[in-house]
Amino acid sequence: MAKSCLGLDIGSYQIKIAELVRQGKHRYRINNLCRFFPPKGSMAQDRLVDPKALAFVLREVLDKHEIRTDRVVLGLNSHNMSIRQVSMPRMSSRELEQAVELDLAEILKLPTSQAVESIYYSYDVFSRGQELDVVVVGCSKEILDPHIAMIKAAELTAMVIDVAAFNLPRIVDNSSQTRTCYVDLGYGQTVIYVESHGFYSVYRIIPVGGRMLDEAAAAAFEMDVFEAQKLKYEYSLEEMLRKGTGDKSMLRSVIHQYTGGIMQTLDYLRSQSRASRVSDILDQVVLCGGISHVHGLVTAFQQELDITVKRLNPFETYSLAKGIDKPVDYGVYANSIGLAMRGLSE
């Protein structure tokens, strides 16, 4: 098994890196944490359009922090990825590989104009009773090839390219098999991933993020967006609604979109399970990402969802190398730490 690995989380606003080192069979240390803004023009929404420019800056950041590890797990959360869960009869590994390949277009619901050969795909198998539950992930080569080129240009070796949210359960103690909904509150979007008893349940991206919250706070306090970025960490949501002298309707709308998007997802799971309450199918909602540190957000979600809500703190699980301080907005590194853990398990 590897002794060290990088987790590279490419977000819509910042790129986050975590370096984990194995210290024993079940002990790990965080050796490095860093983040940077992608160079202007290198990203277009969640597409990488200039891999060489990003690779150059990435290499500079790694050298500046004296990171020598070249093994990396790259994580993406993107609308461009297709994720489907299907049930198949029990069969050998070889037979399953052939079955997924044969039925890939149908499984991923590819348009007739898109050839299977244009897709990178992978799958995981979970056994339940007489059938196999198979989670298949596919992404067009047009989307992933620039990321692969960027990794190579930065003189790194990609061990895995994965859905970033799938690795969040790796960084929490879930020995009791808690039924958890992970909510990654990013700057451009919010990712909802539900895992129950170690099994995939749902993955959803909603177009609500910190950018909208900044704009709403700017309107509420009649200031520019740059100033509002700082304000949302100084005031709680309740204080912003109370003290803002401008138009606060946008702020109320953004909060409603957050809670409504999560509630809609959980209600779908509840109806699928024919349960009467969300708490019958879930034990907790865990928040991560930079926006999870906005004061009052945990309380607002708790009141609306009527279920335990807490913020994910990966630094409760891992020790920090000397000279590395725990960031105040520690939730921003959840994905990168989970991805690095994935690499150490390979």
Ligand SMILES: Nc1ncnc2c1ncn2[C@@H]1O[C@H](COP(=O)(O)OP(=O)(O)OP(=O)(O)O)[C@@H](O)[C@H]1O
The other form holds:
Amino acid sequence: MAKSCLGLDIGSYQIKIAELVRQGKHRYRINNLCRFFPPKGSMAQDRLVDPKALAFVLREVLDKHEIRTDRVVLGLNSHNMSIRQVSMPRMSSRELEQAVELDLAEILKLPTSQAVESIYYSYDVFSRGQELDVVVVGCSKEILDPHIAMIKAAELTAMVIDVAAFNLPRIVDNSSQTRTCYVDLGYGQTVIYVESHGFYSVYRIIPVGGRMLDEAAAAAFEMDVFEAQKLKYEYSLEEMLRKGTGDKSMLRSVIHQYTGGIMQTLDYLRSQSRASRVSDILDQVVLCGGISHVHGLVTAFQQELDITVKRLNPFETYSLAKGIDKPVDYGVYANSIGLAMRGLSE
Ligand SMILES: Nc1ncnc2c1ncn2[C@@H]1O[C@H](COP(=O)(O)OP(=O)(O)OP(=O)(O)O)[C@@H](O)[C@H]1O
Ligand SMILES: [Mg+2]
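Condition change, the form predicted alone to the form predicted in complex with the ligand:
Zooming out: every chain and molecule, the one shown earlier first.
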């Protein structure tokens, strides 16, 4: 039987798992999809503080879904990770390994108080012209070790741990080479990722997400946050602004933070490429994550950004195993599917 792989996306609102199996050279099937809320107290923002509690529930969920594989790719999007791009003179792989190790503190711009030994790091070479362009990713052991312990306690084998967003381009058919900005709209944060010619270009996290939207809706409708969080499933952004009779300034501000954050990133990219318009360097913005399903968000972004904006639908390109239905909020699974793809490409 073909080997399957799990993509594990640890979100601050919910944990998502996708199991994928290869079906022929370029075809994949989604065997399983599941999600669950992290046990109370197991996460503090995006930090995993109780690996055992999370591992216990994860194991239960995997068993319930009869998921037998232990192969997993874990993805994180965290401001605790440093991602830096550096250019190095041409050298052999061995020399590069030594150079990155030697210059790590400088490359990752570590504060003097942080020892290099406290960091896990990895790097990838993405162009071999006159110079080597290298992307280096570092994450403190303090952040990553609980995740590694959790994977082990859940009787899984971590094949790869990666920046989750780096794998989003894997789930779209990009034979037409559309230049895309991926925006993952989660509960605690929004992650923006752009590749250029198939390689890392920009990765940015803006601290705005579903949690803030719920708080803003609570103020606009003068109700508690628990009740207000349901509003975004029912009303579009425009309806929330129109129907809310309370203080709507926070709602306006949250919408502005979303569009402002994306616009700023695109503008940075534009200036880096010395282009005069964003549309000269980018064809589209693609949204995923739970908040991408809030009604009216695509239109609001489209108006502000003046570029094609659409939702990323991973289910357009994959077949589904019997008994697996396409979820209504399909965008929440984008990262987990991308991560599982990463595992199958190993
Ligand atoms: N159909 C929907 N309409 C509106 N909001 C939705 C919908 N589905 C999910 N959400 C909201 O999306 C958010 C969860 O999205 P997601 O699972 O992408 O977050 P997360 O990955 O756990 O968070 P983060 O990436 O910030 O850690 C919640 O605020 C949830 O209420
Ligand atoms: Mg997320």
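Positions refer to the first chain, counted from 1. By rigid core we mean the largest C-alpha set that fits within 1.5 Å across both forms. Keep in mind the model is a prediction, meaning the values are calculated, not measured.
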message = So that I can tell if Asp247 moves, could you say whether its C-alpha shifts by at least 2 Å between these two forms after the core superposition?
response = yes
